[in-house]
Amino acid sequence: MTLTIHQVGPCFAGEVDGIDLTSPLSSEDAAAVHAGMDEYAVLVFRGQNLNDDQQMSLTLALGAIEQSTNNSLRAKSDIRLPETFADVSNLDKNQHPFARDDRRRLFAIGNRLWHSDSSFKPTPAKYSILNARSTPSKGGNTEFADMRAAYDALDNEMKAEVADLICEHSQVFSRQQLGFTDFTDEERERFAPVRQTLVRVHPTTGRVSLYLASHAGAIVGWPMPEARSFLRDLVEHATQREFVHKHEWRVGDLVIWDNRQTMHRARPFPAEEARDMRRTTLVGDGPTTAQAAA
């Protein structure tokens, strides 16, 4: 079969047909996926019932993997998946949903804010690859925002304003927005702020994107209240309906998105129900500030 993509979002996001991801990805199909990501930024593959080994094989066929340790508040004794996977489920190692007041669950609620994966790391993520192993009876969808279209819609004055700005990103800031402040000293040190450019240029297409996330809590050289107000206004602009696509998960779905060109957020679902989502992540191109300087 020939791989085909048709657009499903308002200005981006494509659904892929004609490929079985449970089989090894050929170099031709890998090239087609990369080309599709450059164009659509989000690709949806329905009915892909992958196991962990198959998901890892797919990931490595697309690029170098980002290790997913130290992203959450799970203790080593409670890690459910290999360190090459980001466990974005609500399950403990015994496959039971977290209690409603479990700090691991409360920390993960931060994923319901608009964000870009690993923007809180010196080298942020390239692609995220998320596979649905079990889904709740309702809710739990993921929404994506096209940051290229959001940038294009800015007026020239605002484009000039954001052009050279540097933001500080930390998971401590994003969680504090929801009232979660229960961090140990070790966790605060681990989530120390890193600097990212507010504007990014795609290395292949040359398209310009806003680079926003709930993790962004400061602009270098700006007073804090002004910076946070400015960033909040930009997020509101970037997540208008005409820039957003909602993915309604089915078991077996696999979605790949480009964190350099999009933001996303998870939506609420019943706390007592399982939502088993397993993410592998491709490491990014390097620190954004170094890229901008180059």
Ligand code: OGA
Contents of the next structure:
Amino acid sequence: MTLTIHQVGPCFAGEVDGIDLTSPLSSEDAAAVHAGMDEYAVLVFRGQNLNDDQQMSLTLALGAIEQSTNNSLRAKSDIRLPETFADVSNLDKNQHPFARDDRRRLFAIGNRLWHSDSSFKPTPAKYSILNARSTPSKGGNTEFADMRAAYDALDNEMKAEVADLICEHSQVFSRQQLGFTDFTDEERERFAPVRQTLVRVHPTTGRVSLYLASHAGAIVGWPMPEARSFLRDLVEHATQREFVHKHEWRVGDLVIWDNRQTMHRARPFPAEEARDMRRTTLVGDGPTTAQAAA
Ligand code: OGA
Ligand code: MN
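Requested next: the structure of the form predicted together with this ligand (the form predicted alone having been shown above).
Everything in the complex follows now, all chains and molecules, and the chain you saw is the first one.
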């Protein structure tokens, strides 16, 4: 059976039917998923209930995995999932929710700001693949914003202004916005800023996107307050309701998004409840600045 996709968001985001992701992905289905991603930028697969091995097989069938390089504040001794997973849950390795003031929880609250995954790495992420293993009784939705539609809606003067800008991205910048500043020297070094273009062109479709994230905290050559207020205005523009789709999770849902064309954010939920979300990530083609120069 061939898969079908129907749009669920305002200008993007599709829900996929007619595919069972627990079985190995045929090359035909993989091509259909990529084509769907190019068009919709976010694909929702309801009721898939993948285990870790199945999620990893699906991920590898779609591309090259991003090596998990210690992006969180979890110590090696409290790793809960295989190393190739990003643990987006609020759980310690004994499956207990973090205490409300746990540093690992407070750092992870950074996911509630609009962002694009791994924009703080020299080669940022392509797709993120997020699997809901348990969900809270309320809240905990994920929202997505279409950065192609956001770019298209800029006037010509603004398109010209953003065309060649380079930003610096760091997890320190995003956490600063939340008043989380108690990084160790080792963490500051690990989270040193990297450069990204503010505009990206999709390699297959040629569509242009704004490339924004709460991790973007500076524009090369600009005074800091001017850069920050400019970026804040752009994020505000890009996340207007007409560009946003909200996903309400059910256990077993799997959502794939293209970080090159979208931003996303997690929404709050009761701190004492478990929310077990497991992410695998495909690596991008290379640094965005090299792609812009090419
Ligand atoms: C992520 C992420 C949002 C959420 O997995 O990268 O930001 O709702 N998740 O958990
Ligand atoms: Mn994320």
